[in-house]
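For reference, the chain that follows is the form predicted alone, supplied as structure tokens.
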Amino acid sequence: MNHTPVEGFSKLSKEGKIEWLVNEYLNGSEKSIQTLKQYWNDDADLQRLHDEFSENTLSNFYMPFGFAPNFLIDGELQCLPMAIEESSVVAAASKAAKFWINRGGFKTKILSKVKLGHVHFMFGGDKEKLDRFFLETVLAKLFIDTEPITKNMQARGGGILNLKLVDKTEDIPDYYQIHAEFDTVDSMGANFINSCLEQFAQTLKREVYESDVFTSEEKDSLQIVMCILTNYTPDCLVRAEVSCPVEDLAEGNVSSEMFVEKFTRAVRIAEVEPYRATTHNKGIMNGIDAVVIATGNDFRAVEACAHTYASKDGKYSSLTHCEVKDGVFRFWLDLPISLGTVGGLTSLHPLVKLALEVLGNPNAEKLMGIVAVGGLAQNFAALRSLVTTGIQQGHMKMHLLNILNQLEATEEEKEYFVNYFKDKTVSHHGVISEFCNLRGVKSVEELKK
């Protein structure tokens, strides 16, 4: 089918959007009408906060919203909230936070929190005139200029905290950049830091041109490219660990011994092989990215900083790693992340104003240390299934359900198929199978009839 382009979508009325979309996507289909509109919520005002939330909104995507329990953290017994889609993923940081509950629990700490931006321009003049007059001229008054945008952040304990000109010339001809570093407090401070970028941007554009240092043709080659923070924040870095000693990790018919040295091989071959490194950073990132959606911050940043720094030693890398010292067990996360708990949808969404309600109400460095446990503890639940029973067993298990569902099975067919797959392997082949011949069917084909 040939689509054509639509003028003005977003001043269509919800309705409009959603006859436009169904007639011209989806052959005019009344049942596609009533899957978008089955998710709306009855409370008009809770839909029309949710509508505002995104541009072109016409329905809501719903996600599991679950809870994982046991999370001694810090001495404080936790349950975290996990928005995620994925099988096994809240059942594991559940049983790893089990696992460790009586082992001592999970330990955080605040290793570093500056968040960093920078304003991107081009000058072609003298690079030593440019840097002099930076520092003798330019730097204080971009602190002064900013009173107005930072005297809020300062009564809350937070700010400006350093300011540099960059010389990246060697990268780009004439690329310069203003390094500035913030502190944001309890605040993600996108907004604040973006907005005194682009105040940094105006304070270095005026005094250049008001000096008489510098020719006309150099104050001409003053081009202020763009102003925006950078989601890597290698020194925004929350470390969550847990450890105990070596007899303590026996699991089933593995000695503590032979455990350990397997789990410590598989963080190795991670540390080391980028194709392992990538599927285990995924995981790790399971937990974390389900208690940041769950807390209402960007699962996107997130990522893209956590993966940027297990590649900043040049070859991308594990982001867990663990030792065995004086009879002691030990397995750490260096995460960097910056999150918020107030601002954006911390204070909008009822179910992120429920999440960090659970979580105690927690300040932005508490939330990183928890975040943080949840990535910890998914890696550590994940490696465990690997190096002992395979992760296949638990997670098709996990699966079973969804196989079931799409198969449209009763309830009293769940719950034989869950007995029946007790003592065996779980496959879609194997589920497909059995549930045919419950049904007194030869095929799948034959059930749609």
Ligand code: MEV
The other form holds:
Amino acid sequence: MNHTPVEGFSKLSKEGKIEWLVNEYLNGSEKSIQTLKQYWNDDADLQRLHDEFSENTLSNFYMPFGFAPNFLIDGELQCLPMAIEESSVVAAASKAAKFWINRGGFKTKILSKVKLGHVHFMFGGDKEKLDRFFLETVLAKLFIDTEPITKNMQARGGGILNLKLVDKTEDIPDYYQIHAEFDTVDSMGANFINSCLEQFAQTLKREVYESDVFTSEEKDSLQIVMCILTNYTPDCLVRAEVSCPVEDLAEGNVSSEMFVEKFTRAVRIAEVEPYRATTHNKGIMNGIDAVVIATGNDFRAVEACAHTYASKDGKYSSLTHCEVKDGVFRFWLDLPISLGTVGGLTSLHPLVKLALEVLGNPNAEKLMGIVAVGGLAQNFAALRSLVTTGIQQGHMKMHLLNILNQLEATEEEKEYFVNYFKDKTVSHHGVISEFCNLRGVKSVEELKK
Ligand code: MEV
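Complement to the form predicted alone: the form predicted in complex with this ligand:
And the full complex, kicking off with our chain again.
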């Protein structure tokens, strides 16, 4: 089907946008209009708030908002807010939390907290001259010119930590950077960093143009390419870990030694094998993203950073590691992550505010630890299942309701199936076949008639 481009879509009213969308892409279906509108909030102010988070908002997209209790983190009992659609994630987190609550709980540690940004620029002149000029003339002015931007941040204990000129001409001819390090305290700091960077670029340009150090060709060769923070923050790093004596790790009919051997082997495989590392880390991100979204942070930034870090040694690898030393099993996650507990959605979205309140309104450092624990717990739960019962037993149990909802099962039928599969492994085929039995039909197609 051919569609016609639309002019000024963002300027249409919400009703106008829906009308256009439904006529152009949904055959004018009244049902589609109803589907979009049934997720509107009755509270007009609340709806407006959500509409204004983003452009061209036509409805709200629900995501399950669950809680995983019993997380003992640095001696404090926490209940983790998790926004995630995957059926087994909150259950797995809760299971891991319960497992570790009697084994010392989770410990966290901030290893460093530096955020980064760059002015990427081209300069075709003398390198040594630029180097000297940057150190002797530009550097101090970069700090002075950004004072109006950094004043408030400094009052909160943050600001610009360090600035340096980086020669990248071996990668791309004439390419340089101002590499800038920041402490943004409890904010993620994207706007702060980008504003500083844009000022750095102006200052650099002004100083070069006004100086009598460079020739006019050198001056003309200076071109600012872009000013932007990097989401790769390897020095904004938190460690979450668990440890306990090996003998505390017996698992059903698997001895503690056997469990540790299998578990350790699974982590080693993820350390050396990118195919496995990707899925291993995906499981970690299940826990991380869920808490990051629930607390109003930018999960795309968190994902991008984590995966770059996982490749830092030249090969994509596991984000978690484990060891056994002197009879003690230790399992940990080093996670670079830039989070905010002020600014952004944190004070706007009512559910985010609630989530942060449940966590005791943590500062950014504490939230970094909590989020890392979410990832470590998830990975522990996944590996524990994978090396013992297999993942499908628990996973499919949680998926059962999705299959039954697809089949449009009644509440009584759902209850029947939960009981039916109590001591059996759930499979898609098994559910369909028993469902047909129950309804007295031969196939799902017959149900639809
Ligand atoms: C599923 O979302 C995540 C797992 O595949 C993670 C893993 O394999 O470690 C279970």
